[in-house]
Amino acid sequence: MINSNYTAQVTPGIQLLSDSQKEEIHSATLELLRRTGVKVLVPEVRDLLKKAGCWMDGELVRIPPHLIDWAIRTAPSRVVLCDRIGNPAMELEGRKGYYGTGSDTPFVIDAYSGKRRKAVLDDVGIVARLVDALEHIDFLMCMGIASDVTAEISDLYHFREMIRNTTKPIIYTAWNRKNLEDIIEMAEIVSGGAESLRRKPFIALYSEPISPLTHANDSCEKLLYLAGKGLPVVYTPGLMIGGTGPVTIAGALVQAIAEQLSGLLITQLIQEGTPVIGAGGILLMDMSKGLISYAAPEFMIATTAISEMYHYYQLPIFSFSGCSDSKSFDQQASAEGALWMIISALGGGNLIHDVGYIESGLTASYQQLVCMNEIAALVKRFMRGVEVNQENIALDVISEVGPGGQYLSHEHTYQNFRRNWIPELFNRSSNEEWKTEGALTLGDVASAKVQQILETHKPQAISKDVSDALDTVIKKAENRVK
């Protein structure tokens, strides 16, 4: 007998580690944390450590366990960012993954010409009218570094230019503490104020410790504002295996999380309940090539590994997907990117980013980025898995039906079939029917759905008078900087 009231859905996962694993790597940091221990070249944030009752050697700290152990249970496990509008958009907790880009490429390749060019300010607009429009990529980067502004200033350019093309969350890089105030200060004229921004925050910075085991200047002075205005941070290692880290898969997962817990502490000791999103990626270093390769296996068991760990800590996991070490949009970039979404997926991903990245990193591609977005919108049903009741599991229609019978008239598949996923880009036509609309390739349908969202799509617009107050916040900057 079907009980009519209960419903069965179970989201699908893997898992690399095992409980006693775990723990045993765990305990590795911990230990690792207490003997070792990390640089801390701020002196205010060193005062914080001892005062906490770290063991000082002038820049080196050594961190007893327990202080660790308090800081994952005082740190969120929840982290809520909004839109720009002020509405709830992303809840970082448990398996919910949202999808988003990568950030700072240097190079793109033009929505047009199909060229590989040097990024500039516009390129930034792209992606996020682009972002604005794919319905499965819910937060930005902005996936390109402007050539052709100030370059000490130019990550304020690029956040008002996110601000104007969409009003999905943005994650954000600074390139040092002064101009992360002036970034806070234009979130905060878009927010309608500081108190505004820290209970709808729509914004997260991006910033990263320093492989092997050091907190740099940078990192504290951005951890040290931000955290004291309680503000949502990502602060994950760019940890190269073999390179800043050890060859080891095992050996990194214990370095990258010892660099990324004693950060939290930081977080944690300047104020408590700061949001902090971790986890991120353990990079491989391709030693016949010495570069980092965005698609190896090492990378992706790596970066699962590190998830299931701070699922282990119940703490909001930064994740990588769609991303490929290809050159073009090609098959490899489709094939890397698409194995990328459904692993970060199946790993427990929260913010999910590099989603449109090519050439390991370097290069911006829309068209990785549209694919990826109709891959993202298959990985989501996907791990929707099957829904279990009364209803779905249809056994009077089966009976109606019957031995012989058909089901392609029948209510039941009228009102469910458009519960079914149907794609947008990629072609499920006949042969005859694909060769008469064209014989399009995924490229060429890709780029035609590119150049269709910038010609048509015009995102939610700011006021004019804040446009013109963060053009002011611009203004100065680049009076400061000359």
Second form
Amino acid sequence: MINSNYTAQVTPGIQLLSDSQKEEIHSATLELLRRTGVKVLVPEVRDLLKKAGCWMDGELVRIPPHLIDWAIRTAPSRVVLCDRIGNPAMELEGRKGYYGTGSDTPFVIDAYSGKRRKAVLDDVGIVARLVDALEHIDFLMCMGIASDVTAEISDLYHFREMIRNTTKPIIYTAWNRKNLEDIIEMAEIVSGGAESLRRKPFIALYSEPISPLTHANDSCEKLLYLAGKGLPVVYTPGLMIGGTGPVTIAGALVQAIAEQLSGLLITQLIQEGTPVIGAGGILLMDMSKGLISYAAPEFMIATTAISEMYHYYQLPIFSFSGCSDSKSFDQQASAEGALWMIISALGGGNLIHDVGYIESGLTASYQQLVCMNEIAALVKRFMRGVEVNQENIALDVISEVGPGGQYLSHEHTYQNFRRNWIPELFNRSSNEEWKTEGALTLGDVASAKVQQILETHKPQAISKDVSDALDTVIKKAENRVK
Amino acid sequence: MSDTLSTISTLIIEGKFADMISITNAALEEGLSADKILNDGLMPGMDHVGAEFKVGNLFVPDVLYSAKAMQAAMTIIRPLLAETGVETAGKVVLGTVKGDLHDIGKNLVGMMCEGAGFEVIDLGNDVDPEVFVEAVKEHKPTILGMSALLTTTLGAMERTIKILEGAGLRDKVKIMIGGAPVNQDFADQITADGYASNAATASELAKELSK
Ligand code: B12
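For comparison with the form predicted alone, produce the structure of the form predicted in complex with the partner chain.
In what comes next, the whole complex appears, and the chain from above leads the way.
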């Protein structure tokens, strides 16, 4: 048989923008950078931009279109992040998506008491161990911001705590350049040297331009250092529609992309080929509360649309998921979280973060995290779509069973039923059984799962030598800030 | 109530800032005092806006339009009030602390305070403790408002209060603080006079503190 032009498998996806609309948005972005420009607060970075041919006006830099197109072509389309051991763990390219947590929440919901309290260093260890154990959470951001260590260098403590408790790739934050240098020193120790870290990076910095249209001191300094070393960086704005960006999504997209792409240009001027993960957060400012929403449909639309733009640029994408505005792990938290999980999967972002955030990024919920791990499994099943082939169409099996027969005991069922999703936390039992088992809610089950992981899961430890060397870096930093 | 005063209230509620100068001047020509315009025209309008915002019938941009209208009228009547020695709401010096670039929350608080009749001096973001102290010396505000969104920058609030104490200025000004990681406990701990969790309560707090 000949079967020409056959497409083997179609998985679901969404599309919000047509090709013409993508071109229109890109062209508006180039026009914004040409006409209005961006503020760049560090002279060394301005010099680079000037040399490249930008139009300078004090701190304001206007950028000719060809430079942006050059940066898009020059930056890598794929960034591979490894695990702590050095094995490839995430291929950030195309429509390959990976879920991970978020960073720096001042509060957490305690794993045992269920009370909201200030985050401490131990919480960073807890979330790292959870991520290490959870099958569908692929990378770690620190979640809690430790209130019980020296505040000036809490980022160093976060980093060490993460290293100690997971082998999965880490997206970290750094308060300033000096701290970043210390963090990289730690990462090089773990990886076995600077060359090894560059070749097999298991970490990427998360840093941001300041909307509207500003590359601030710390942002620039961090880029200078990291791009200088050719190490991966997530550089994405956190724009608030109607606050620090236009209230209309199309305008917000243009501004956010202009902020990101001008940042991308800076990295490529510092060192061509620097791995950058792009796109950006376009969050809704809730106009009745005057606060930020992490689960508004507008945020979901904007995230999907900016992902489409970065697919069009063929650049790796930072995306959002599994987060909520709810104050506790409740119905709202799971509804918003679940909606995000499917939308971000369909949208095709690569590094999909903030899973487990509640209270619009102010609180970390471990229950939310394990619940979203469950939903990730469900979503992955959905995303496989319908696998159409002779084996699955199973005409022979249907004939064999025939009218009035049954499939339960057929070998085809036995061979294939495990390919369907089997929930771990979600309950499908009878009412009777559910009652006998204690009439547990999803919250109860999620808590039990958190506690079970914390009590049983032992992540692969780092060696004593490495551990001591990390401690030395932190001691040095303590003395520096004293 | 005079028609002009109720028109002023309505224009405030509708946020018609472009019309405020002419209506305020018309009211003065009618012989209404600045004091009366403020307390029987502008304030009832703003109070209504505040109440409607609280119950969710009006939104931030609505309130900001009303605040703009209030500001426009105040530019005319503030000097007159000062001449006649009538107490106005006073001045608020406002800023986001050193090392912190989050400024939308602070801006919103500023605009709400303007809406409540305060004169607001906004020092911007990344403000050194010393700059806050200088501004207190220079502007003699009723209230100093500080905003911080980062755990690493919360300490700058306490440092500012310490420096104010050192300069003998602490009892000259009421201090209110805010920002997502801030709470009442923290405000108590650093001996601030008040804390508010959103911009609407912030302007109420400012009024409360300046009593
Ligand atoms: C938008 C945003 C940004 C924008 C800010 C742009 C801008 N021009 O402001 C950008 C992208 C630049 C940014 C950068 C960073 N951010 Co940020 N950001 C946010 C976000 C999402 C929203 C903040 C916001 O504007 N909310 C809307 C406003 C209206 O609300 P608000 O500020 O809380 O203000 C209200 C009240 O608090 C109160 N209020 C505020 N000020 C005052 C003052 C007084 C006197 C009173 C009475 C009341 C009051 O009234 C306001 C109005 O209702 C928050 C998450 C969150 N949900 O808060 C994180 C968040 C604050 N950011 C965070 C972090 C870590 C950072 C970065 C360090 C990230 C990085 N790795 O680079 C940098 C730091 C940059 C710097 N040096 O400041 C953390 C803070 C953790 C912590 N406690 O330390 C948060 C909580 C998110 C997170 N979990 O990571 N961020």
